[in-house]
Structures are given as C-alpha cells and as structure tokens.
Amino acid sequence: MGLDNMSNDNPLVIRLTELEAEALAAVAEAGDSEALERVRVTYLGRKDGRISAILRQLGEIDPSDRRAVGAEANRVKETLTGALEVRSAQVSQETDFDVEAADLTMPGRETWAGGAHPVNQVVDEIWQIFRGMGFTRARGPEADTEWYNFEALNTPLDHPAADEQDTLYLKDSVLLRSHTSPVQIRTMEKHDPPIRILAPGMVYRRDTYDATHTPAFAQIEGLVVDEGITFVDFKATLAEFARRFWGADTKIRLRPSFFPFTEPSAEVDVKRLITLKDGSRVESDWIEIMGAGMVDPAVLENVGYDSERYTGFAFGMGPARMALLKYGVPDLRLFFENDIRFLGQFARGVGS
C-alpha cells in the first residue's frame, strides 16, 4: 500500500518514502558485495537499521496511524530487499567475467576430464575376468596380526620375511600386512568350502623407494578350495585368465619355485603377441607375472579344514606390473620386458 492510498501527511510515512529513495540510490551505486552488505545493514539491519528504527516506534504513535505506517514500512522493506537481490546478481556476473579485461581473441580452454588410474583400471579388469569365472571379491584389514600374516600361512616367525627389515610393525604383534594372503585365512575361518575368492588391496613393506620398490603397493591374490581341486584346474584357470586379459594367443608357462604356503609352488610366465606402432604383431619374450601354487596342507589344517578331503590353489600378482606390460610403450615392452628395472626407470623418467 503506497502513500496515495493513505494519509500522506504522516511524518513517519514521509520519512519512509525518503529512506526508500535514498536506499535504492545506494544500491544502484554499490560496486561489490561488500558495499551491498553495508547498504543492507544501514537500512534493514535489525539493531541499527533506519527502517527497523521506524518500526520500533509503532508502539508510540496514534493507533489510527499505526496500521498505515506499518504497511508502508513493510512495502519499503520488500522493495529494498528485491533491489538488493537483483543488484547482487549483477555484481556477481561482473566479478566473474570482466568484459573489458578479457582477451576475447584467445582460444578457449579445454575442459579437464578425469580418468581412472592405470593400476586401478587393471584391478577392475582383473576382477571382471575372475568374476566371470565364479570368483567373489573379498577384503580384510590392512593392519593385522603375526598369526594371519605369517604363522597361519605356514611361515614361522624366525623366517626372514617376518624380520623387521621386511615388515612394518605397529605394536606388539600387530603389523601392516605385507601381502593380502591374510584375507585368505580370514575367509577360510568364516566359511566352509567351496571357496573361490579374489582379494585385491594395498600391502606394505620396509622397502626403499626406487624404480622397482615402494613401501606401499597394490596386490591381488586369489584362492580356490574345494574337493577334487587339482593342478590341472590350477593351470587351466590361470591360462584362461591370461587369454582373457591379453588375448586369445597368449601362452603361459610354470617354473618351479618356493612359497611357504603353497606346495608345489610355481612362478607364472606369459608370452603374448604385441601390436607395434606400424600395426605389425610380434611375439614377446617370456616374462613373470605372478607367483602361485597348490595350497599347502598345513595352511588348510590351520583354519580347521580336512586336508585329506579338500585341496586348492592360490596365486598373487602385482597390478602395477600388469598395467605396465599391458598399457606401456609397445616397442619397449618387446625389447626390454625381461629387464623390469629398465622399464621402471624409463617410466619414472617420463613421469619426471
């Protein structure tokens, strides 16, 4: 309701009209958000605002004029609040983009797009392959005990791997796991066979950081336990994985090795076809990708399984090496893949 519809000789109504014009002029002149805030506090502030001061006088004026003054004060407040919002939006646009300062002849900047880390991408690829073969993903704590990290895996505490030079101990017998094998023990303790799991995760060792070592890295291990699991199942599963990961022409071979928790144990090598930049395909040399073997009967007995009834196999690999071999520079992979140290130094040099 404006002055035209009420007694316009009331001094408070006249004063409100004057304040409205004064405040709107101050809003128009405000050049930034701080100036707008000062205008708001000056006229609409609850404690010292000029319009608020008039509203506090309503109890002192004649009741016949009280309604008209209150209505006019509310109208002025709404008008000023709307003007502040409009001007605030204008100031924000002017601050975000200064037309006079901008060089409109410069080419536009491309939008940055994120992507999956190569190691994380390979972990997902490996998981999808084994999930297609009936595996379940399993997790476990990264801080574990000597029992799960060593003893249950048929590794006595006087074994060199349990020495502090290799293992990061936290307190008493608690340590940062040096492999994801404790997940296998915890899974077998909670579930009866058949077991078919894949356990990816971070592991930690007392290594000096260089081209081929790091104190923290990703690892993926798998475990299969059931009645009648044989070495044929073991080799066939890993051969199928290699073909799905690198291609149908990929070959694997097993070399005798030793791990305390598997017997017999083997190093798994692959040979595959590599596509060069010119489109030609050549066969690579053999290169190790994982360690594996049949689960030692002592490990099965440590979790309460009948080793005469159940057998199984386990394997472990580093997804960083898998990522380097699959997505690294093809020509270098062909000629230097037997020397992982060279590849690591090359990758570090490119990164720097």
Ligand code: PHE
The other form holds:
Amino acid sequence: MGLDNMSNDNPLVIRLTELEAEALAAVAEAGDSEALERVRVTYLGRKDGRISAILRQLGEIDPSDRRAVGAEANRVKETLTGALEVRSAQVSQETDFDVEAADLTMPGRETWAGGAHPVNQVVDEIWQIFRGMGFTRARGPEADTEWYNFEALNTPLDHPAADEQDTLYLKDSVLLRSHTSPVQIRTMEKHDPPIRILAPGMVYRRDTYDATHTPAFAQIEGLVVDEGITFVDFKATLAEFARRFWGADTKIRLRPSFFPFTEPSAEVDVKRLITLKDGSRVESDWIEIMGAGMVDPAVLENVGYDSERYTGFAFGMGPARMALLKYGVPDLRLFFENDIRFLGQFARGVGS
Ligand code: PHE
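With the form predicted on its own done, generate the form predicted in complex with phenylalanine (PHE) in the same format.
Full assembly next; the chain just shown is listed first.
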C-alpha cells in the first residue's frame, strides 16, 4: 500500500491506469469473439501488447519504482484477463442464438416431473399405519433357497405350492422367492421374540401375464410373535389396519383357508364404503386383500422357538390390489394396462 501511494504519480503507473480504462471499454464494446481476440492482442499480446510492453520495460526503470509499476501492471493484466473471459462467455451465448433462424412460436420444453410409483406410495402408507402400531421394517433377499421359501415354512417340496411349474428357479435349490414369507424365517432366526415386523418386497412366479396375473409383483409380509398372542390380537390388528387405511366404516371378514405355515389360516376380505361421484355412499362388495393366519407351531420350532411358550400371527398382502381399491378409479391412467383390466374385473363384480 505504502509503495503504491508513493508511486501513484509515476508516469508508468498513470499510463497503466489509462490503458486499463481503455481496454475495459474495448472489451465491453466487442461484439464477437474475433473482436475480443483483437482486444486481447492489442493489450496483452506477447510481442506488441501495450501492457506487455510496459512489463518488458521494468528492467530499465528506477529500481525504487520497479515494484510498484510491476504490481500495477500485473493487477491490470489480471483484471483485463477476467473481463475478457466474462465478455467472451456472454458473446458466445448471444451469437449461439440465431434470432433469424429460431422458431419463436415453438412451445417451451416441458419440465420432467418424477413421482413415486403408485404401488410404492401405498406401501409407504401401509408402512406408516403399522409403524404406528409398533412394527419395525424387515427385508430379505429376492433370490432365496428352497429351505427359506418352502421347507422352513412347513411346505414340503412336493407340495403344489413348490411346483416348478409356478416357481422361477435360478439354479439347484436357489429360486426367486414366490412370496415374502421367507422373511418371517430369516427374522426369527436372527431375533428372539417379541417380533413385530413388516416386510415389503418383490416376489416372482411363473405366471403368464394376464388380467389377474403378473410374473413379478409386490407383497407385504407381516409377522407378530410373542407370549400370549391370540386370535383376537390377529383379527383386531387387521381390522384396525383396514379402518386406518380405508376409513372408519371399513369392515373385514375372515374366510377359512389353508397355508402350510399358518394354523388356522384365513383369507381376509374387506368391505368399504365408497363415495360415488354424486356424493352418495355405497357399500362395496367383499374383496380379498390378504392371506393370513396364526403361525403354525411347526414354523416356530423350525427357527428354534419354544412353540409352547410363543404364539403369533402372520399375513401377506398385495399392495397393487390395495392401491387399485383405494386410488384406482380416479387415477386409472396411473396404472399399467394390466392393472386397469384387473380393476375392470372387479368393477364388473368378477372375483369378488
Ligand atoms: N405367503 C402367502 C402367499 O403368498 C400369504 C400369507 C402370508 C399367508 C402370511 C399366511 C401368512 O399367498
């Protein structure tokens, strides 16, 4: 600073300040990249550039002024280089846009709006409800072994459910899981009761794609095991879930069924109050939403639990169907063609 002040009246410093103002004005005026290049050569060109010339003279000037002049020359050089860069970016933008050639009536580019898949949204909704009832999340692999997918679940390999016809085998005893129930086994192997888990995930079956089948679909498994869990806990939990999901007027019904890993087993149906377009409310038909039951003691024994001490219940539901039942009608376009046809079946009363 002291040096600068002392040397402000040095003729070379004054000259540099003048050159700076001149050069910046020339930069501002330059309308294309060639004009900018001419400005650069005029002031900063290595051979004849006006500022470079002053830097080259440094050796000849009074040593007491040398530092101040050198510093000012470098400062001007940097300022000018920066200004050239900024203007160069502006100029290339301006010249890229050819007003004559552009079609100014062309519609703007639409911004792309992403969103969670409707089934995933419903999985999250279901999860929030069970989380509120004290469940935690669990997961397991989509490629699993015959032991986890069938045998540990009390399903012998010659049981129709294990049939190679509807199971996708990878190699030997490894297959794409045909349901999320193997997560029951994997969770109980790792943890002692009390167990209260929800395990959403993809499952795979050798089904031909049609109105009511797809080879890959989502399931949500639930499992509760503790001392003193009864059928009342089972039914009350599912009834409360249905009311929280569809509304307080929702009813559930348990139909006797069979799964090798639950005893007794049930299929769970719901009846909902539907609001029509005119605002009136009607009861829906009964529609199945899940398979469920009390955990078979043989399954508890397979994971080393004492089946005299512990009891539990399990359920498996299909969130795609639940998404359709909750949101399907107003938002039909959100769903795959397959799901639309699927809903159509219900709309016509088939399958209920
Ligand atoms: N895993 C059964 C299925 O895919 C559903 C189920 C889960 C049934 C848990 C009972 C208990 O059909």
